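As a starting point, one isolated chain is supplied in structure tokens, in the form predicted alone.
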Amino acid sequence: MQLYHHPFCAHSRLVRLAFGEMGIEHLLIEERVWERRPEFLTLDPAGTTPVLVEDDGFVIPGIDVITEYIDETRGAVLGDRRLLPTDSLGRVEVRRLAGWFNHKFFAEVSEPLIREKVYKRYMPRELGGGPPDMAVIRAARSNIRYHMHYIGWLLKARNWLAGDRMSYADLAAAAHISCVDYLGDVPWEEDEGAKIWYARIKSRPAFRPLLALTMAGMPPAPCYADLDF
């Protein structure tokens, strides 16, 4: 399967840790969405990552539809390392956490840090490059604060964020939270418990493509690697 992704799109990252969770092969093609790739919005027209194209040519666009299409086609054979649970309800809540990373989380704190300091380095100044808002910045950076509560309030009654086990949930939140962190922006010391969720999360092995990336004039944040941090 080839995967077309941003390095710093959070809902591509998702995708990749799902793939290093079940095991799934992938080729990874870049792309920079802004430069609207007449080839690439053939692909999606919507012109976002990630995008996934099976073996055969088969499309499926978007997170949501990704997740998805990937659960019904292989996740009957991983048993235990599902992503999705097999009961309704506890599909109910894997889809309601996930969806509130990938829209509410993306909308209120991952999507505004990466366009302006990371997407804006890159984009001509016509297309809306140039340096950064820092107003954008501020109220994305008070934002995430309630989103660390959240997730330690959450985690005062389970082992992971959706339930007993690990879930797209979890996935989508430490997805979205691994951008923020690149860029040295999760107040860490605001809970506890997000920040020893994180750290457990963090040290898996499909993790660690992701921590291995590096932006050329742009380092990571001394603890983006840091598995003790």
Contents of the next structure:
Protein chains: 2
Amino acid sequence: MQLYHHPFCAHSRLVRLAFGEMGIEHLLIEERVWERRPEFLTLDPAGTTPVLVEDDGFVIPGIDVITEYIDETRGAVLGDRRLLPTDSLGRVEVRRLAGWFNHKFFAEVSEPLIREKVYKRYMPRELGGGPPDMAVIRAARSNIRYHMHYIGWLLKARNWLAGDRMSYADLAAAAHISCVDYLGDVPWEEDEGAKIWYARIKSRPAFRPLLALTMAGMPPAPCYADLDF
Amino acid sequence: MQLYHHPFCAHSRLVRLAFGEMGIEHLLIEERVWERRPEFLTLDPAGTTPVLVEDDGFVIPGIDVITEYIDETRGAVLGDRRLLPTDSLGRVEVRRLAGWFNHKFFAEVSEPLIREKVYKRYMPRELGGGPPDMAVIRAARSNIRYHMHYIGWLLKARNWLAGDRMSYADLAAAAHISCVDYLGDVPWEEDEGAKIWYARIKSRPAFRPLLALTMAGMPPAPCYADLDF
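Form predicted together with a further copy of the same chain structure, per the form predicted alone context:
And the full complex, kicking off with our chain again.
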């Protein structure tokens, strides 16, 4: 399979983490969505990463569609390590929390931070590039605090975010947080439980390719790849 | 089942349309999410409608989680009228397009229009109420045009938005468009194919409760309940 992605697209990172956990080989193709390449828009008229393409050319666009598709077509082999559980209660909670991070955390924290601090450096001025808007960055840095507390609160009664087992909920949260962590904007002192959970997920083999990532001219924060942060 | 909804929440309308198509009895509870009622936030910490509650108290929050849940627990009885098809190709296309309207159309058109023209009338000033921002309304009115053309383009080769059969994709699109239509902001002259499709879905029995809806002090646009608009 081919994955059209961007190193700072948190939704793409979630797919890479899921592939890592499932041992699924894939080819990565970096896409700069702001360039709106006609060939990419043909794959997905919404023009967003990630987009997954099967060997036979079948296109699966968008994070919500991709996570369901991977589970439906390749999830069964994982047995009880499946990233989307098979019982109704588990499915509702995993989807609720994966959606929380893929949509709510994304809108309130990761999208604005990455847009202002990363994408605007690489975008030409006529496409919205330029210096970061500090008011937007301050708002996102404030918003992330209650999300960290929410993670910590969930983990008081649970082993992983959605229950006893690691799931898409954990991978989604970790994918978005890892992008923000690269920028040094995760307030790790805010919630001890959230920090312990992230240390646990960060040390998984599936996480290594993300931690090895460096952008030219914009090195990661010192804590980013440190497993003992 | 109980559905916490708002008459102008397009995602709630989608659930009501699905229930109508499936003949599922339910109780409606109107929730004004901006009041942030503690009891409602206990049901769903995200604090958004719709939220579905089963007889036994099991809570299913959020449109993406609810549509999957309804199909998984009650979809099979519909046979080949199922709103989420059972084949991979169909599932990807229905989820892609339902997501298009539930997230993209929502962000670019229905959410800003309804926030500015409806919610801000009912919200106290300290919670963001007040006169509508005309610049936001103009942007949304401009955005809706390419969505109408996209609907028309899809229907050139298809019977319904995602393929041969009516699906969540059609109900999602119709739910969002119906909210905007109440406000008189759907440019029906823009795309003939889109208009014919909407006339077809609007005449279904499941649509009647939505067309009967009127808000005190804010009557619907004349075309809203007219099946021959």
